[in-house]
Amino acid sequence: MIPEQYLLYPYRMRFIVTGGMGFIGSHFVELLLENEHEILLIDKMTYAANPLNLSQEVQNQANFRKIDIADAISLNECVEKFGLVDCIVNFAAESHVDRSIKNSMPFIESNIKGTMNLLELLRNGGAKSMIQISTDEVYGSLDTGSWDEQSNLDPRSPYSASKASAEMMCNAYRNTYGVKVIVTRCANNFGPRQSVEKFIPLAITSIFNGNQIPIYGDGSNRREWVHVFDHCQAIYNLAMAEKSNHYIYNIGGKEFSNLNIAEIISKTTNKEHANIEFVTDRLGHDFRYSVNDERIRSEFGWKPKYDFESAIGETIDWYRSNPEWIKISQKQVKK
């Protein structure tokens, strides 16, 4: 259930939601119910999906297609059938650098093929805007300082790379066509119904099964952390403006090293040290990210709501209430 501080939009829209059986689309989907709009649910159902995510009840007011966004055929055919739609929020991605460092091509066809069949319903009038989910990792590493939007793309990995591609092609169809289209750049999301082969439902799930956490290198690695809420709420914002002053956007969240993170998480669940392995670093590994999320804020006014401290909490409550979820999770990423 979406807090109800978030419910403020009373006016209705037309959606397609694409990759919302994952984990931030699939809340982003539940927010948008709960404010009465109207979705078309587009999802492959891959590693990173889980059907435990919505219930079937929601899945059919969301009217779930299982669909590759890839698939240009099926998609034109899908959307033709539901109708004109307001906006396009494509949350459908290959996400995992490891995955992406161990073979790229899938990345290639959902990140990039995926988004342009996307843009060409933008553009053949199936909808009137688009928001592209992309991700703080395009613009690569640095050591001080944090990024705005103006800075340098600089991606380091397969996936980034992918996701900066899609970025290119939403700017070459806004400059060539016209067409509204509203990028996103977020740091890293935690809260529920995040797969358990990312980071903190990895760490959590070990501490659950009495394992050490496995962490990349020597744990000094750098990212800010952004509640999987807060996250919706500032692509729902966008969504619901009438206009944007700009077309690319940073949404940040609190900094911490990978090492501060197993701690915490460790001293939540009651242990007073975390049991760590160092394992041999990621191939490329991008040492820090961190954004100035200005922009947003003061233009529509968001801000983060759940400080990690004290959200992580609930986090892992939510992990320990769900064995049945943690358990399909798990069986999806050994596909």
Ligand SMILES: NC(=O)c1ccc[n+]([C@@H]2O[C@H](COP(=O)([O-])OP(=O)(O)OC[C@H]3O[C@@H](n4cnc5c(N)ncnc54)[C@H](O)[C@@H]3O)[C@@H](O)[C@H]2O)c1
Given for the second form:
Amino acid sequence: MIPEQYLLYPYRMRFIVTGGMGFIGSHFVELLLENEHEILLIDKMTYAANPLNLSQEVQNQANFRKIDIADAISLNECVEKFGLVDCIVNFAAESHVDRSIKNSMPFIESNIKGTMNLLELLRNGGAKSMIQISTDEVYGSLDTGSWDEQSNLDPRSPYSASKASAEMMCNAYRNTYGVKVIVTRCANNFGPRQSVEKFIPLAITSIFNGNQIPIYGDGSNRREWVHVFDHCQAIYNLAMAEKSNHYIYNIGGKEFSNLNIAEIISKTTNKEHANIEFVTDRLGHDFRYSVNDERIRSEFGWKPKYDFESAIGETIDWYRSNPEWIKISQKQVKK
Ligand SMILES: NC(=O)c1ccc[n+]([C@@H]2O[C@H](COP(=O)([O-])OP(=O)(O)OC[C@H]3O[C@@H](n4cnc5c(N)ncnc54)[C@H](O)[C@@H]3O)[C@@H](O)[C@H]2O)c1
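We have the form predicted alone; now please give the form predicted in complex with this ligand.
Below is the whole assembly, all chains and molecules, this chain first.
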């Protein structure tokens, strides 16, 4: 429930959703359409965007345009045609840490330059507000306790450094030009439509194919996991708010080691034990992330509806029911 004093609804808002053909963005697009908002959906269609993520009908409803947010000319042309919007929600990003370790340049282009172009749109009056979808990874790694929104940033991979850089520009634009920007720092998401290169879909599809689940190092690295629907609801609450007391909001989840995750997924698919292959650890692999999300809970009444252990079964079922989607995703990640 969004507290009444904040609520703009039933105001029908006009949104730009970038990266809306990807994992989280596609669910957010559906949430907005369910609530009858108007959308300009922008996506570059990288390997991470599965064309089956949204039906043709939904793509039409959401005014999908294939555009790279790092290309200011095409972006501005497209947005100008659509007209003034209430809110830009920026999901568009290169999102895989391993790829950023191999080559960070696309991360600089999409995650930093792309965000800059959206901030320029905001500054020039093309939108009234913007929500920058950032990540808990900007805080770095911690052994115990949890980060709150005042904790120092210590990004340690090229991916998290690109996301932290984008945040810094958001802060600079907010401060310098007085534009309305909110930054969210969310934990790891799980749910339908996540690219098969990411840990949970990789574990699920490995089990389907009778392969071992590859796990970095000794599997003790710890992450928090939140269902993608809960993440989208948190962003929606922020988007529908006329005001907020802060401009950064953590969104947390339930903490597990990678080994725990492999065991839970295996048990849910009726395997007695996870069949694991320990592989050479990721360079500079952060040990643990954990965020304190009391701010968004108390201010916006948000709390997760989905518990990992009970919701993972439905996620597994979704992958089982969508072999065509998996085939496309597997082909795309090899590009
Ligand atoms: N998945 C998670 O667990 C998680 C957690 C916290 C934060 N985030 C953040 O949420 C956002 C969405 O993550 P996701 O998991 O859905 O990622 P994803 O990789 O599934 O989707 C990203 C989408 O952005 C598009 N894109 C990439 N570069 C673009 C560009 N230059 N112009 C236009 N579109 C572009 C891709 O085509 C893709 O559709 C990202 O910003 C990510 O940093 C993700």
